[in-house]
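The chain below stands alone and is given as structure tokens, in the form predicted on its own.
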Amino acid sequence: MENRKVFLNEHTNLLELEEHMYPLVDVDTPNVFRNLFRYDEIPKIAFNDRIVPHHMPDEIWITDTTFRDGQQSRAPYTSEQIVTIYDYLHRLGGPNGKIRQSEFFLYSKKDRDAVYRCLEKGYEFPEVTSWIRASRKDFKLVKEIGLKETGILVSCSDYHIFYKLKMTRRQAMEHYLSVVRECMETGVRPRCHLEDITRSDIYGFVIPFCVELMKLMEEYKMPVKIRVCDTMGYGVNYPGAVIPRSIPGIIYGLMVHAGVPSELIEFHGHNDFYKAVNNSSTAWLYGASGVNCSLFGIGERTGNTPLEAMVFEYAQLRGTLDGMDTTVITELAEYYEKEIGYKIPPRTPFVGKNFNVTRAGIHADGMLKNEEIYNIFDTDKFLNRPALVSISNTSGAAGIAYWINAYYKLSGDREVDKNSELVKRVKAVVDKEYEDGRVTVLTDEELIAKIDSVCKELHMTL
């Protein structure tokens, strides 16, 4: 105790005692946490009520994996599509570069061509980075292309070390460190992807490994990033949950016990248990500067953390968008639907066609009186998506009135009331359709035709 250093934490302005060092715990048999992860049972979330403090970094940002992890679960993008999406990401990130990086494969000529075309744009953000195999040949390729950083896979759970790599922990650590050293020898910054960290021995392998990475950083005077990969989506954000499932616990351990600074910690989540967004926000709150995302959450199995979700999480946590242009999100959604042919589920937040559309008549009545009652924020301002009402048998007169005012952009004295003759007659026509057995929602084209017909009968125009 008496030999441990006392120092001032500049983030909390409190004196702290230097933490114990954690040596590698080499084991003869793998620790796969069968008490938590019995394969024939649903995984367990256990608690020990050890609470770690919030530690929001001075600056936080988003990184993108649309062209890497996002491309592993779908048909490959064309070079033209990659360049177009990259342009959108640049605009979305804004002048402050809140979308900091985008990572690319380099395996094929098509991939490399897209990288060259993106580099030609000359954008500072998102910085073009790569994802490669851990080989000197691939490191040289990264260097030749002109990239300054690359991702390297360093699987860290005993599931991977023992069962996939057929190594011991010490053999795995020594192999990984040699690969990272080779990368740094070529002058390329390594980004270490700690695969399957939420099933790993945090203090027996992850922390000792990251301590050694920090030593390499000091030796080469070159940053080494740590990507916290919740590969299977097991991470949880609950205070007091035990590691390795605790995202707060993992981030705390990396910062305090391994000495990794916030700006070098990045969280990469998967959505297998519907927790990708919550876990990403939690990583920010407890000390990670970066969260790694994919557009619309497209990724392996259940997908990655949706990038557009974290844009709005950023705004909620920081109280500002810091220059991000959220209207680009709608443009991206339209591009994916019309040009790429990807169908976004209609109830997807922010981008689905129904995300700010109401069908219930009582809700429509509230929106007719004040849009704020049933719309999450000014979606017209931030997404070029005005709140809408979908007309069905439950919409009522209020829904029809709201639809007419929204579609024809009627305001002030020109607005129609739910008690107007126009609305009454259109409602009668709609009600008749459902009385006759209709079960589907009316399309915009159908409503326009019915409204035009009634307007002619009433000798009025909108």
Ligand SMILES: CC(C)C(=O)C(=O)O
Second form
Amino acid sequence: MENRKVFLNEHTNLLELEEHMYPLVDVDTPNVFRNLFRYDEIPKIAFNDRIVPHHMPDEIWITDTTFRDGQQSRAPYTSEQIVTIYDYLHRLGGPNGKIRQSEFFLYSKKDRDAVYRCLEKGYEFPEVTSWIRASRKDFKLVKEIGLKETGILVSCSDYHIFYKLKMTRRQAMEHYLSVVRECMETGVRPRCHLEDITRSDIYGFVIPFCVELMKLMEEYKMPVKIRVCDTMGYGVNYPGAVIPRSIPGIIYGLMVHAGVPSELIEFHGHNDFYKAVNNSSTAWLYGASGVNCSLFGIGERTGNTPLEAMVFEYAQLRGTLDGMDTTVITELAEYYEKEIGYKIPPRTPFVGKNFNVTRAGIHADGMLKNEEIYNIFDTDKFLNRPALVSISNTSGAAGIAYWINAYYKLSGDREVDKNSELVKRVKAVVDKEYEDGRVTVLTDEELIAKIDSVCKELHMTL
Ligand SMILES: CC(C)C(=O)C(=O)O
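Same protein, different condition: the form predicted on its own was shown, now please give the form predicted in complex with the ligand.
First the chain shown before, then all remaining chains and molecules of the complex.
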């Protein structure tokens, strides 16, 4: 009992009986949590009903991995594209630096050129950080380029330690600590990417390791960031779920038992089970200041947490955008489609072609009466994307006029009226389609073609 004492937990204000030492549990055989992860069965979510309190930090932010995890999973961006996207991220994050950092490869000359060009912009945010192989030579490179922080891979599950690195936990921990120390010796802030944390032994490896990292932080008087990597997307946010799958449980353990302050905890999610966004918001709610995201969720396999989604999560949780310019999201989507050739699936929230298009005639009717009925918020104001209705047999002249005005962004004098000749003629063509037996809604392309041909008949342009 010498190591145990009762103390007031500053996060919960509850008296707790706490073990002050979390020694490394150096097992002989890997703990791969077969009760939760049997490869020939669907992974399981178990509960022990231990409830973890909310602890949303005073300040929360987004960091970006578009050029690292994002780029890892697709054809490389050109330097020009990287610099352009970086510019957009700077504008999107706003003056308060809500998109705080972005991480860059330094492997090739092309990677480094992009970094130099982004640094030349002189923006405070997003701070340019790196991702490198963990070697003294690379730490020096980071320093020479003038970057202050680098990501270092410190995989923490026994899947990685035993099967990939072929090490014991002790060997892995000693190896990681020596690499982190070397990084700090070079004067570069380490950001430790705890890969596969949601399949790791939290109290047998992660907490003891993070306790040691916090000691290094003390020794070098330099922050050490802990990135909580839900590499396979196994994390869950259900109250009372057991670790290692519980994101609240992991964040709580890091804060309370390893003493990692919120501003040094960052969550990195993957979307394999459709949970990346919820897990990221959960990480914020339970004490991580940072969530690491990628534009449009582009990342390994099913992708990462979409950055644009967390902008709207931020606004919902904090009641303010704190200076973020959400219209840049639409500019970015257009840039990806037109310049990068990336096809955004049409139903993608906030950026897909159809994200705010109401199709059913009956819903469209509601939209015509008051667009709030079927639009999530003023998408025109925040995303330059007016709510649209699709056209079918039930749309009527008012529906067609609404569609034309919204699609062609006509307002004031340019707005078309439901009694205009254009609308009457387009309606006649549409009605004829349905009289002839059509049962589906008209696509945008079909409508545009019909409107174009009526415009030609009427010698007018929109
Ligand atoms: C490679 C690691 C750091 C990662 O991105 C992840 O764990 O998802």
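In this text the structure is predicted, and so the values were computed from the model without any measurement. Positions refer to the first chain, counted from 1. For clarity, a rigid core is taken as the largest C-alpha set superposing within 1.5 Å between two forms.
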query: Smaller rigid segment rotation relative to the larger between the two forms [°]; finding: 36
query: Between the two forms, C-alpha offset at residue 436 (rigid core aligned, Å); finding: 3.2
query: Once the two forms are fitted on their core, CA shift of residue 411 between the two forms in Å; finding: 7.4
